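Just one chain is shown here, as structure tokens, and it is the form predicted alone.
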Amino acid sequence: MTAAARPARSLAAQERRFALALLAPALVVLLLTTTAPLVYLAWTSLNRIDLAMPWLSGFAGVDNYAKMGSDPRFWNSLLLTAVYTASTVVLQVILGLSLALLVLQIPRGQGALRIAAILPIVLAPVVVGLFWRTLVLAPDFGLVDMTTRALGLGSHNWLGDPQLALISVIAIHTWQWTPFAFLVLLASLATLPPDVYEAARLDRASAWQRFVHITLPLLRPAIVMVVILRTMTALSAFAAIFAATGGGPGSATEILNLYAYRTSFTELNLGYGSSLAVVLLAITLAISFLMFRLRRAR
């Protein structure tokens, strides 16, 4: 090694150190909020830990896992969580694109409609739930219930009837976060070539097949996107719908992260509750994976 190449190593081994001792503040800390609890919640998993009935606490291996096969009402969550996730993911999507679309041929006021999309996005999820609850799906005074009986519908217990209670939390949860598909189908949407549309008109292509052979193939990277980012925000969903419903009635709206909780603080058999906690990540986890891996691949 030359003797001008020797400092040169050093100060780069110095920049190394450097950020390395900057970096590892936020790595500890991630550690230990993040890595450490969920150690201690696989932990967790494989012990009987019941407070009902603390003398049977003990190791359980996979026991908690083997009592999900013959458990129906986790597999009834299970189900509720595929129907809920399918559901609002599709909703969104649909909704925020065909708002996009509808808002690029608007030439002024887009900041605005901006702005009010936002609105919904910013609000904490236990507010989203109790304003639904109080204002707009309650019972004889609630706006939708107002509109219904306005139209001969009738009056309905949106939130307390087991048929309406799940399609209620997925309207929601879609209301709450369909502005952000809007908005990142509406930035993706103003960055598409002009003159590609341009040439399909001049080669007499409708607007239908503009948009199927066009927008929609320059689109997919971003709806990959927001399909994979609100396919995780659907799959831990709580905090709306425990505000709204509570998980009821009965276990209507009980999806997985609920049925995990009620099982863990309010029957307080936190090991179980943990096995079904490790269960839905895991299903988000391999969710996630398989996304990337089909995008990737594409």
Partner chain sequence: MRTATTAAARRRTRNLVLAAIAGVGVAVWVFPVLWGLLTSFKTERDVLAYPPAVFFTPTLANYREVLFGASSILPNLWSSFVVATAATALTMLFAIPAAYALGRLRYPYKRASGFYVLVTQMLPPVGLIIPYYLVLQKIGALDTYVGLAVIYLTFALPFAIWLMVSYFEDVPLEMEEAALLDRAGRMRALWHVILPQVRGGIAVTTIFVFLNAWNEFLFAVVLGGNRVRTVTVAMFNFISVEQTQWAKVAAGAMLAMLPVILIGIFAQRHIVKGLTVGAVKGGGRR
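Here the rigid core means the biggest group of C-alpha atoms that line up within 1.5 Å when the two forms are laid on top of each other. Positions refer to the first chain, counted from 1. Bear in mind the structure is a predicted one, so any value in this text is a computation, not a measurement. First, how it differs from the form predicted together with its partner chain.
- Taking 2 Å as the criterion, F18 counts as shifted between the two forms: its C-alpha moves by at least this amount when the rigid core is aligned.
- Core-aligned CA deviation for V28 between the two forms: 2 Å or greater.
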The other form holds:
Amino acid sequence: MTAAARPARSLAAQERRFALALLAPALVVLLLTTTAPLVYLAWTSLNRIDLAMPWLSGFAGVDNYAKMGSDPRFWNSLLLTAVYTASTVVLQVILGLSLALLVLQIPRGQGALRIAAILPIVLAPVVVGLFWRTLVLAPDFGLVDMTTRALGLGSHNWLGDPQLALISVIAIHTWQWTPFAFLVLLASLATLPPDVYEAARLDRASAWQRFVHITLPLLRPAIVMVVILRTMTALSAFAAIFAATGGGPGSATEILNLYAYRTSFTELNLGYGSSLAVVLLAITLAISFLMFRLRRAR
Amino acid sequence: MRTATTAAARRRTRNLVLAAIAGVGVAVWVFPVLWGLLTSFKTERDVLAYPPAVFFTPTLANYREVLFGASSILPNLWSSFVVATAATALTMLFAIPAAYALGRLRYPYKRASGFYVLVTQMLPPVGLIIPYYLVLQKIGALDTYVGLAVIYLTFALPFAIWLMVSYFEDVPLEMEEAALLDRAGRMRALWHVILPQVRGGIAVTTIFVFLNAWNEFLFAVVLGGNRVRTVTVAMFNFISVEQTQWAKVAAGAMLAMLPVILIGIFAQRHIVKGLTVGAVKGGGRR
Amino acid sequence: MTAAARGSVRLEGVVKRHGTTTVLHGVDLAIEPGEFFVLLGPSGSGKTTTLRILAGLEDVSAGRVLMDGEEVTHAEPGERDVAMVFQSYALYPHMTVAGNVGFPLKMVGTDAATIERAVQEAAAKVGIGHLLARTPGQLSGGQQQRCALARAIVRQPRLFLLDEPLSNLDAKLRLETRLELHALQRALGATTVYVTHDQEEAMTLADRIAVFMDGRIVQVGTPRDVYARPQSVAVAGFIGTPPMNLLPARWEGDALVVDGQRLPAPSRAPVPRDVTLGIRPGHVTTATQGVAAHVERVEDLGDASIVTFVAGEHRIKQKSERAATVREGDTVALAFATDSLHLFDRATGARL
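Alternative state: the form predicted together with its partner chain, after the form predicted alone:
Below: every chain and molecule of the assembly, starting with the one above.
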């Protein structure tokens, strides 16, 4: 046999080579399409690049970042991002968990509910935004306005009033993504061991005690995971708001994503837009790390 | 006897209340879409009727208009199909081998490489769009299928890798060892023994990647143009131009969303599993 | 080379380390062609690691592996001409039984007709010829085990490796399969290395046994050998159900002193010393004179009985093929046949 004559090439070394050969193409692609652009982004954020006034382009140091401190629109967008992310995530988890707990009690018809829940998830956010802007929230002829009129609550300009617009875009996001929390939590609930509940019943735990002392702790990993994933989606939300309000009225729904986009591609100020994008990336990554750290700590 | 009947009656009421609440949940999710479907068959006059017309003479005029009219969305559907298919194929081509290595093989810096993939998955698209725009502009790849499909890899690839990893991890550990002893070698062990066992996972991942690519908007609107205009961008432009023609908008939206809705309904079970695999297992294990 | 002469295995000073922990501390082993060789030991003793090193699934940290005189230390699993039955069977769930059994032949490019013939033959040998079209999911545990066996024998390797192949079967099936396995190995005449933690399995199947303890081979021999002359206290305590009674004793001249009682020793002590006295439960009898004890517990197994005695601060078990004649609480005297006593050094545990 030739094996003995061959220089000592162990199975582990062979496995290593095979693994690297399989992994390398994907890593190279990710390096080229995510990491290299990030470096480039960092560079452009240090430049003045204004497509409306190209003759002013050039290295600007940290000017773009310095400008943010005194930019009320930036601080407004940060605040809106926090409000938007926190409220949508909390709403999704509470609504999703409540509905999952309810549905678990229903002996039949869970399948129909699951199909219904899939529907919002598979829709394109931009189409969802358009739908809500026209058919659901439009004054006079939208579904919501027709309902409030029928209930005698009067007609409102749901996307035209700054405060109502913010509530509306939060509602849109919650509508589209609560099914995700619902489906995941429903599936997790179904995997909880029934004998634990039987034991708890024998130990005379009430329904509420069973929920607090058994369901919640057993479900916590899934809830934490849902919170993390939902936070990531909320932090990169763009298309639905863009389609529904475009960030307006004024800057009432202009979360950081929209501000960075509008600065770059509506006002064509790519340099300042880049620095906003860098801040956005830093915030998103920081929050992700924090959340994963929290999960591991527990 | 009496207590038994009241208990049964109570249970019945309870179930009715539960079903009613669940029914409201379903209605909230389904109704806007159903309303859109109804609207797409209405004339513009019926759309603006108050109280809303539930019974009306359905018309196919809106569909005729968005399909074959002056601003037909057929080319956009084609663009979306080409970009999404190409992006999906590319993604799976890179993701499957990488996920296999991450999920089943031993090699140095495994944790670090897995972490790197995870980080790339968290980058918000708006943060990356400026360099993509500048680079594609420089190399003349704006408004091309290749440019857009490659850019779609950035959000699809990390996601696909992690989803596939969870499927690879489900395959019993001894499979490769048995195959190696059966003289298959690494490559054929993967091809003949492992891949057939993750067919379901490949299908789910493919569906997800395709859905995400089909629904993508931001990259398409910035990096596309007159030649490559996906259906999501077309819908957006449509409403900006034809603010009040809701019936036509609805018809267009129905056509644009038809593929994903069909996939959603037919692959319902797989989608739920795909959503939960990462969440439930990731929460439990990693 | 004839088929019978094929399949000798040698391990020379094999060391296996995982990071800082050492799993195998220099294992030497020689297995003869055609032998049914059992690696026996408690979990974590290194027996499975040794088997996996033979398969080529684990690298060695030091030492050499030879098969039929050739070095295969760094050969890949597929190059060694060995077949393995996994504890979990590792059947390919997406292939039929025929596909599973034929897979190792298909991988070396055997033509379809030959594969089919070989598959039928192998399946017939293990009695699953009628199940070829099924998938593993449609088989019972016993049938899956046979399918794994067929996949191993179909290619007529020089060495069979079996990793606790019976542990996933229920008790009754395990006994039946054990006999069949033995008959099959005899019929094929191929060298077989078999890992188990079940000493009864080892005793009934093996031509020779290697006993593993803490990453070392502590004894190699025929089942009778290992049972009758355990080389250490550890082996003595591991083999036999219930295991050998072990009592501290002092060996002085012609006598053994246990709890102040003097018993005749099998031979004369060169110098007085502390020993561990071993006596199989089957060799413990009650007599009119001997070590005083009272009966703590009587377990009636139907066809046999096990009695636990307490003598001083030690417990002594007796096993007999008859119903117990004593009752719990009785006081008796225990006698040990002098020629069935085992003496071990108290400090090192080595047999004297």
